[in-house]
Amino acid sequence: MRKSNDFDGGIDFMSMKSNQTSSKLNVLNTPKIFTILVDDVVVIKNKIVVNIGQIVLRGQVLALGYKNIAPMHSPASGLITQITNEEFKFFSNKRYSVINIQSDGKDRWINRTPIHNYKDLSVNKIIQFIYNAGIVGLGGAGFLSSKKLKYSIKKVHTLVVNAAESEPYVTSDDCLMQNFATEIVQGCQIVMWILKIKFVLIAIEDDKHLAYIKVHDAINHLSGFEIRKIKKKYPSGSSKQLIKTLFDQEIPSGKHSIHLGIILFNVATIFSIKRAILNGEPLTERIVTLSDKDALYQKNFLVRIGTPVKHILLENNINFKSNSIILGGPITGFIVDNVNFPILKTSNSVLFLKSSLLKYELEQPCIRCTMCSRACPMNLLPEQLYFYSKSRDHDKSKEYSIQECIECGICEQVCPSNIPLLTYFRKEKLKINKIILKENLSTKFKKLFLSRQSRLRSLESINENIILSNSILDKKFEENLILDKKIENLITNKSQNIRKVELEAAINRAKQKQKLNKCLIDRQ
């Protein structure tokens, strides 16, 4: 198989990463109050299983999952102090239920049940354990890992471990590999056993020298494992670009790498799968990079899910009032306007920079320079998509494949007119998704209506048949009655005739007897 080792478009940002600082894993003191966000869909389905005033242990389920939403677990032992409902406009414009937990500082776990003999259990049971542990894709997508595994059974031959964190400043995966390489390999072996995969390819960017050495040493004597360095280039961590780089294959539009026989997992997700099975631990913490704009202050911390951003900053003596905070990478992350916002399962970085450095350049008209098109790694035409998005020409947006946009934000970075292209595209995709959802619902309701009409027609037909059938039966019943009457008459007539014959015979016998008696008398 030919390997391209590159993909079209993309951009090579300055790394803003330090191998020295990414080696050490720091432990953050636990906050007094944790904030857990629960998707409102779960709340609608009454899946929150704790109440205010309840004592909980670390790892205890707070909210059950629902469809594509993973269960949420308590990151510490303590007391449920508040359950509210809140909307975070800067995050997703969605409402969430917010569960506040006051830590008791004792960090008492639930009874954990490690499964060392996982090969003795069924595949479905192991996948269910992964679901129960709340494991989702930690690379940013947040997709349910259990669902991905279930869908991949008997469909894939290769596991790709995505360790390419191409955004500047972020070194959490780098730190993970340097400190937990053996456990990552164990996580790979669990996935290999579930999907009966024989080949694992671990992709690491060529600037992660120490991580490469650690992982290389961990797989050195294992068969079926390969590690490969890929060029440091944004967005090499995107699944489509990574498959193109590693296998020189393109994922078809609207499809997934699974259709090529390849399953991708972020390296942190693999690690959390290992912890869920071999340690019996639900997902309650992850590694987060804390960095400033110049990367002079760059550290990696093991942070509990639900830790407020404000706590991380205060623990590191960072003045959050004079800094702007970006949660996630500087390109795809979002500016946090509420420092009480918590670390999520998909949060891999907290970047702080002086508020004065965040300059909002005035949007200028597009000059058709096509720089965005040349940089787009998906070979789209962002300048066209911009015009269609702005004019709300949804059909044209779809025709120019806006749904294929991976939201890497490169177009926005290279635009000389300071057009917030990513914002336009996200809004347009959201509108198109709503239209598609509306159309699907309309189709669904139409189908249900037609189905109901069909059922009603069938019911009417059945009733008509019953009436017809009853009338036939009634007629037959009447005919049978007439027939029975005729038979009865015949029998009656027959009986009368028989009796008449018998009477005549009796009279004849009596007459003959009289004659016989008279003859006997005469002889005497």
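Numbering follows the first chain given and starts at 1. Small disclaimer: the values here were computed from a predicted structure and weren't measured. Take the two forms, superpose them, and find the largest set of C-alpha atoms that agree within 1.5 Å; that set is the rigid core. First, how it differs from the form predicted together with its partner chain.
- Here residue 314 does not count as shifted, since its C-alpha moves by less than 2 Å between these two forms after the core is aligned.
- Relative to the superposed core, residue 439 shifts its CA atom by 2 Å or more between these two forms.
- Annotation: Cα of residue 498 displaced by at least 2 Å between these two forms, core superposition.
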Second form
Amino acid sequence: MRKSNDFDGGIDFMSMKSNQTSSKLNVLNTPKIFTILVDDVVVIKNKIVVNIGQIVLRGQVLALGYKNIAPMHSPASGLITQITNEEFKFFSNKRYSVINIQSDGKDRWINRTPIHNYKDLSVNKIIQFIYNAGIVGLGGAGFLSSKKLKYSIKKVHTLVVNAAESEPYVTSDDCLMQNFATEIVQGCQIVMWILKIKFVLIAIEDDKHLAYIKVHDAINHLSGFEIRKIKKKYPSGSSKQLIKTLFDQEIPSGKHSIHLGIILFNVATIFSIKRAILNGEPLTERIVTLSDKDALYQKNFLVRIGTPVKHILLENNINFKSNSIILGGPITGFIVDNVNFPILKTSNSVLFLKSSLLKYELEQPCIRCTMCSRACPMNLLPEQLYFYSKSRDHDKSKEYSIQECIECGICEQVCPSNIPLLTYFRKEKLKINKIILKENLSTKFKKLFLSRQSRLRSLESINENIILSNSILDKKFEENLILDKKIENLITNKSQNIRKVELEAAINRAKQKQKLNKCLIDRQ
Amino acid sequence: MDYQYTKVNGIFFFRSTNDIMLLVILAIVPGIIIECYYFKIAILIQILLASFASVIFELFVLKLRKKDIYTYYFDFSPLLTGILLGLSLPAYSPWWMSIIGSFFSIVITKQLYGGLGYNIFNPAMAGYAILLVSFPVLMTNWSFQNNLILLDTLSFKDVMSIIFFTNLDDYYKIMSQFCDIPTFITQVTPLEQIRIHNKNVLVNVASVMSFVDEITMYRHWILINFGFFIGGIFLLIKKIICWRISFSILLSLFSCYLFDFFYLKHDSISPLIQLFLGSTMISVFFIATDPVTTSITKIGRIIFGGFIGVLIWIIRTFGGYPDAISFSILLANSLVPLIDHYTQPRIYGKIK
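Could I see the form predicted together with its partner chain next, after the form predicted on its own?
The next block holds the full complex; its first chain is the one shown before.
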């Protein structure tokens, strides 16, 4: 199975990870006020189950999930002070409902129900528990873990635990593995039992020796477990590149790794699954790396989800006014304007650096030096994509398969002309998606229109038949040449029925339009 | 939707566009120095003239196009174009030649196409080609370069008077004044010599020179080319230019000459020395590798280079021009979109 240890493209960034400090897990004091972001789609569906002034316990459900959105839980016990609606422009232009919780400092839990005998329960029930605990992929994408599990039942043979933190500065997974190796193995066993998998592969980048040793010790006497070191290279943490390095297989475009029989989970996700099942705790905290630019000050904290970034910085005596703060890795993360922005489920690191050190250089013209296409892990041609997306040539950019871009951001980092390529590509992708959505909608509406036309035509023909007396009824009537009262009644009934049918059709049309409109809102 | 653009200093070392241009200019310097040693100050004057004119034209056109000059668009690319153009002109050509050439290369081939990064043709080579087509006598006038003994007699004043002599008729007179024999006016580079030799089979050719004799005969050309070769190797080590282009040009050119040398027997000079004659090395490492006008795919670059090499050989041996660099590079540039279209790499997860 093991052929190549590498994928095309990619770049070895300077590591910026201090191995001494990553083994230590610091505990952060709980802040007084938590802010929790709830997706606005949930709010539209009236799934927020708490009100202002209500007292909540830790782990209590704040908002129920909906479709692709996991339920949110209270990170601490306290009082709900505010529920507002805000838009964070630096994060994404989506609107979010913000729930503010004032903690009482007592940290009272809800009744936790640990399930030690999970093997006695049905698979669906366990998956339901995982969903109720609000677990999403903690690596970055934030895809629902329960949904992933549900899809991959009876389809997969291998579980890959993704512990390759390829981004510089981030050591949260490293720290997690060093401290909770046995828990991770337990989590793997739960997933193994759910999916009836026999083989688990843990992938670690080769600069994390301590974590490797710890996990290696934990899986030493177990069968079916394997740990493998992979080359330190960005973006080896991406699922596509990881599968290429581990199995020398490529995920076909438009498909998921489940099609190859491989399911991927981040280590942190595995850990939270274990916590959800064996401890009965919903996902309320995660490990976050706090680091400065030179990695001299690098600490890992167990941070409650919903803790404002400001609080973390204040606790560590960091001046957040003279520093600019990046939430997430330095390459795929985003610069935080509003320091009250909370730690999300997917944010694994807080990076602060002197504002002057961030590059805000002006965009120069592209000289087609091919640095980007040499570094692209997907073998795309970013120069061409840049030209086409700048000139809004959607057909051409689709032809050069812009949809395959995994948004790793390497091209932007290596560009000598400081072109924000990723921004261009994201915009272009959004536009293409909108066009596709519009096309789909137009075809749908066209179908509806055509069906309505055909219905109307049939109605007209019925009417014509009545007038021209071509229908069977009328023929009979002609034949008999008798103007019966019965027949008169029949004709009137007919017209009434037609009206009914018309009304029903109109109502149906209106309903379908409403549904589509909702779909549109959801998508946006 | 405005995503933020995060580029943290220090996690990855990269050169800015200006740095790349500066390094390329730095890499040309050894070649220029050797050329100065042989052809005296005239070559420097040409380079200064062309680069100054290019920079002025660039600024002028950017002003006309209402671009933000100081922060946005002004980099070392016009300077580089000017240097390349000045190097490719005959050293004792009149001053207005380099200005016309730089006007054509900067204004028409570069800025009218949309500025840096949008030009289809190599600016320096386009300017050179226009001059070669318009003033064929002046552009093939390498009399001074070929008479090293004559060059020693020229003072700085003479050089200035030759270059800055305005009248064209007087220019010819002056030329004949310095060259004692009037027929020497049309004397040319060794490549032209070889060509004439090859055409007139009766005169020479039967005597095939030895390798050492060839080297001593063309030693100054070989040394100049060697200077550019060293600069090119420096750029290759710094990973600024792509080895695929240069090596495929050299390989295809070498194999063509080899074929010629052993099979067709057009040429009497050994193929290895052919590579160091004329302006081969500067074109291979500095002109053809201009990233803007080359193919961006890996296979495309090899095809591009191979095409240039074959074209150079064809024009040199069968065509009417002694040094075929500019035409072959321009022809290959025009093929780049086609090459790019047919040599797209296989994208991850897609079956081609």
